[in-house]
Amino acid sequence: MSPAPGITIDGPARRVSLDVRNPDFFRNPLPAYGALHAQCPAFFWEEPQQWYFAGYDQVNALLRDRRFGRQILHVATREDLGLSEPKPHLKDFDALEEYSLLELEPPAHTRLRTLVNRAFVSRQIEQLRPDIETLSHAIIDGFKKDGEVELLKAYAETIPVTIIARMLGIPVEAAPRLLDWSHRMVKMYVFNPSVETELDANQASTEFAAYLKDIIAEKRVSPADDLLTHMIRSEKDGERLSEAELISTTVLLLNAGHEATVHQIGNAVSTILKSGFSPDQLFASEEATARTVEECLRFAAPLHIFQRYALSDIELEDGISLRKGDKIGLMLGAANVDPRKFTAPDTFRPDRDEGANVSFGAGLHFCIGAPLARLELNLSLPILFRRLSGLRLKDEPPVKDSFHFHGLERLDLVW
């Protein structure tokens, strides 16, 4: 009998069958993550056919070992790995990763986070509190009279990806299309992507590049105090971004700007009133607040899936044998419920003091916009529960459908 619904464990071997399109898994993974620390944390996942970790010290390691890579061409070519070629009608699409900061290696990778990196840090970041405050309040004000709300669209959807356009100096007025051109992306990402699915997304990359080629041709003319004019006039060694980088980097910055913020939102508020525990309590301090915030991050992850390329043959210290090329799964997820990390894993406990969780990832390729994400949790959180007392689920929210990115279909809301 499978340990957990949708999963078929043989622990010995090593060997895991699991449908990520089974309902009792995407709906609730916590249970398969369980049966999975307890046979075999690192395992063979015969769907997609490459290993995965789900164990929270190999997790965290793997993502700060400088043998694994978010690419493999810049050290062996497709014909060497058996790679097939690009698929012609992604073409657009593959341009914009070519120059994303989530799929470069150093020294590339290097340059361009150094160009962007001083407007992610804390200190630039707190600057925007009295910005995220006001936004929070002034969409609250919008819809408290209703007595009811779909908080993804409303609120979770609209904070992040005004925050960052304001940031960028991209048109605030833009949001529904760089939101429309975001979603129809991100689809890219998880397993086995459908044809239609594929051309939706490179005609959505097609239509966001020509849109940002033009607000990059007005800053030129017309620089202001924002930044999309600093990354066009900084330079480093001598270089500065090419148009290519300027916007595939702007693309990245506004997808992974609000996409897991809106899920976490999301997943967070649906977790606090499922939780039974008081928003007072929750919410009572700054410290209160952020221990709350990581325990949400920890317990309901909006990323649960990155993968990773082994840039040369490798033999693992757990007996595992990997070629150059071949990628691996790291499941952020399944290792912020390692029961030999975290006691009683499967539980919301707020007041949990131990260690960090793997949400925003590690090493090299550690989320630059943590520091963002986490402000904006932090305030549009409290900030909901204050405004919104007796605040409860209308119903059940709906799982998407899509396992990577773990998240609501809508959240309704009354009070």
Ligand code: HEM
The other form holds:
Amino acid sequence: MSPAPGITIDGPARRVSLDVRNPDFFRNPLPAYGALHAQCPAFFWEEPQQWYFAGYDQVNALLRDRRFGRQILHVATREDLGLSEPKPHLKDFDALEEYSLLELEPPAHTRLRTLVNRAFVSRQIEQLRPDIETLSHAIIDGFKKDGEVELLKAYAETIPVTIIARMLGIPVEAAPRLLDWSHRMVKMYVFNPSVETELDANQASTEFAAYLKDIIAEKRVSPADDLLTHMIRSEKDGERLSEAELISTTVLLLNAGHEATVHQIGNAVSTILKSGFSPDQLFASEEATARTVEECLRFAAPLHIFQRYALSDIELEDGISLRKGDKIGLMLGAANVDPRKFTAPDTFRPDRDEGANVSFGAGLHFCIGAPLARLELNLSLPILFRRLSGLRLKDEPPVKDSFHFHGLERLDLVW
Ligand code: HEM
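Same protein, different state: after the form predicted alone, show the form predicted in complex with the named molecule.
Full complex below, order starting with the chain above.
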């Protein structure tokens, strides 16, 4: 038995039993990660019945390893792999995934990524600085006199969704609907979603796609200076994006463009308030702010697991044999607290200088939105702490029961 709550580890056999719905685990996974690092950083997880990897070097290498992919159906059929047929009640959800950058492999991935990449490079993103600053101040102006706020709804959610909607050229008034569709869709990315979750995610996909179809039709008639118009007009090797690709890509950008950042703003604020460090010190300069943001990303990452398929039969160095089509899990949140990489990994140390965290992934699918997310964090956090002096937690913030998306249910603050 291991001392970490919620986890049973058989180190020599590299077998682990862990229920991700166990509150002792999802509220704070760091003790379980510590036990895994000590006993078996590569292990067979009994509940999902597949291999998982928690070590920093191994996660970092596997993310870049071209023998693995996010997709498998470009190199094998469902029949070859004994996979069940797609579920008819997930038709509209699957249609959005089919052309999602995140679910494609080269050459289809390269073509799509090249088309959207230009809008997301740091130089382009830097131009959003005044917009993000003005928006952060305006939101705080709205609630400052109240002396208290639930930060996730009021601030953490509004900034990323507004910015990504503006970038794409989607009316900002649609934000509540975008958030609702997105929340219903991301519930699919947990172990074994229920049929109700599937039906609801499919319904959200139907509505989201229909909404974007209308917007795309409008942009074709009245082009504007926005990313959606740019994607409609973009050509690569004489080819344009199809309607289905445009819709998939826009949904992914809107969903990925806020889901993780919302939680990261919440996780960062909570981490900072519990750390005992003074905000004046943490945000003393742009460099200090950047270091604080990176340490928050390492210590309290919002996305803890991504999966890959073995694209062929593979023997890993440590004797793990995988068959073509097997899935593996890469534990970004655990890799970030590997004691072989970071000293005293369970401690928040904003002056740390020990190399990059893997919160944005690595390799081919490295987060295209990382420069945008970093800019939003580097601006919205210091503005919040400077404007609200004496900021503190009202209560212990409840952690969401969704291990893959490590975030808070709500974050009540007073000042
Ligand atoms: C703190 C905030 C964020 C975190 C922690 C995060 C994390 C990640 C990670 C780990 C991946 C790689 C997944 C994999 O390898 O399987 C990824 C991919 C992606 N992210 Fe982010 N993300 C964040 C914000 C954003 C934002 C603001 C956007 C906005 C557009 C975005 C768009 C994307 C897209 C499109 C991909 C797929 C890239 C590809 O497959 O080529 N993300 N993100």
